[in-house]
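The chain that follows stands alone, in the form predicted alone, written as structure tokens.
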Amino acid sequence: MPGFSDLARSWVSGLGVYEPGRPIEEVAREMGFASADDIIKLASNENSLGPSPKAVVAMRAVARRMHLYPDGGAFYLREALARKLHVKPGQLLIGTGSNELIEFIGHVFLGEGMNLVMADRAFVVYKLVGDMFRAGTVLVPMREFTHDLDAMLAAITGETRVVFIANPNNPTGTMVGGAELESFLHRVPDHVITVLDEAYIELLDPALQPDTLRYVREGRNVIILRTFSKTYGLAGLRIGYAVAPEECIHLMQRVRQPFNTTAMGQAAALAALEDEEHVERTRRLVKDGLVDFEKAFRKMGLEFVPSVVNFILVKVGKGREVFEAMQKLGVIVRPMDPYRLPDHIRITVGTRVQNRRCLRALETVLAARAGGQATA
């Protein structure tokens, strides 16, 4: 009798699998810690302050209504986003995090004989989705860990349908400015859709945020992706949104399953959207944390990529070994070999206490590897 692998499409078994940051509970079990509270996780660029307090209140308020299906169109959340962003509700689509929206883009715009263009060290999910829809992926080398938009433009062919630009970029923490984006979008061919993945945009001071939404208002072939996972601290609820011209949103709606987001997620996002105090506290935490990390890395003689968001890429040599050793000390960071950066780890900015513990663990691991002595 043929097995499942024999009956599956032949190319599915060759698809890559995303490696997420390890859960705290899993590491605690594996490493023999008495409690998950003994572990700190600085691996997945989550908000170390936790969820927006207003979102927590909203979640509690709707908890007793979880026996009812959610609003499939997320009417109130789209209305609130439209007011805040100065776009039309019909230019918004709510998804289960940005990842589901990236998959929608694949459903609508990618297939055999087509390709997507992305930077070689941008969010790996773009390529995974391209592979899922059997589209080719053109990887364009970054310039100094930043998107090289001129090179990406030159990589576009007649088969290209989508260009992904993560801005700010994960995992490098770098960004391109508004003038560079403007130049790129004026030159990109009409048959190409530019996806601006702005998962971390709210972490920037408003004055530093490129005005990309105007491209949607102008009807350009642009899709903007944003999320409530990072700045607003709602990663566990998986809720994000796309902003695009209405024609594009209508097409993406056709591949969306009904009730794709939860009622609790919608309520929390709606409340978090108005919590400017939480956003400001998060920005201050990130700024202070980056300063502390950069000072410590310079003191340790480690190369790092200056970041504008809530994580930092640092060269430690044999990054996976460092990641595994730090886990034993109760600190989870992210190895970067999936991004072809085997000598690097990525560290999320935490609270001051978490950052100090992380740095002590890193010093301990590096000293032990060098045959020295350090205090944990």
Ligand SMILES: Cc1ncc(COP(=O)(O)O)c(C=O)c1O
Second form
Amino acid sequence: MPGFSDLARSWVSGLGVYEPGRPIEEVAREMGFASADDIIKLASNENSLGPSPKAVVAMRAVARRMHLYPDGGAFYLREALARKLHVKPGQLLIGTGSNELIEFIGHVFLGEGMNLVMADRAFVVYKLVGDMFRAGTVLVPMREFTHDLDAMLAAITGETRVVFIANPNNPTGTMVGGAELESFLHRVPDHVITVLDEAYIELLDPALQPDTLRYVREGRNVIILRTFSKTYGLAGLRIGYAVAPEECIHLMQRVRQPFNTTAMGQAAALAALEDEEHVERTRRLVKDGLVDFEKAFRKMGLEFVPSVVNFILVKVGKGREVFEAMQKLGVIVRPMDPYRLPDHIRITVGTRVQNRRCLRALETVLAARAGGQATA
Ligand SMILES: Cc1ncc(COP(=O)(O)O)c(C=O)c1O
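Can you now output the form predicted together with this ligand? The one shown was the form predicted alone.
Everything in the complex follows now, all chains and molecules, and the chain you saw is the first one.
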């Protein structure tokens, strides 16, 4: 009898799998900690302050209505976003995190015989989605851990349909400025859609955020992706949005399931959007945390990539070993070998207490290794 693998479409079993940050509870159990509270997770660029308190109130208020299906079109959330961003509701699409929106882009624009262009150390999900739709991926080397937009332009072929630019980028924490983006968009060929993934954009002071929404208002071939997972602290609810010209949104609507986002997610996102205080507190926490990390890395003699967002890439040597040893001390960070940076780890900025504990764990692990090497 043929097995499921024999019956599956031939390429599916060969698809890569995203390696997520490990759940705290699982690590606690495995490492013999009494409770998940003994573990700190600085692995997935979540908001260490937690969800927007206003969002928590809104979630409680809607909890009793969870027997009802959500508003599939997310009318109120799109209206609120449209007002805030000065775009039309028809230029917005809500998804279960930007991950789902990336998949919609694959459904609509990618297939066999086509390719996507991305930086070699940009968010890995673009390639995973490209593979899923059997499109090729052209990986363009970064320059000093930053998108090299000229090289990306040069890599575009007649088969290219989408260029992904994560700005700021995960996992490098770097960004390209508004003028560079403008120059890129000016030169990108008409047959190519530029996706600007702005998952972390709200962490920047507003004056430093490139005004990319105007490209949508101008009707250019641009899709902007944003999420409530990071700055708004709602990663567990899975809610994000795309902003693009209406024609593009119409197409992406065709591949969306009728009730893709949850009612609780929509309610929380609506409330979080109004919570400027939480956004401000988050920005301050990240700014202070980055200063502390950079200072400590300098003292420890570790190279790092200066970051503009809530995580930082640091070169520790044999990153996976360091990740495993830190995990034994109850601190979860992210090894970077999937990004071909085997000597790096990525650390999410936590609260001051969490950052201190993380740095202590890192120091302990590196000291033990240096001791081991000295006696070996
Ligand atoms: C650059 C980038 N884009 C998109 C995402 C996905 O975010 P979401 O939780 O909205 O799916 C992430 C999450 O880590 C990210 O780093």
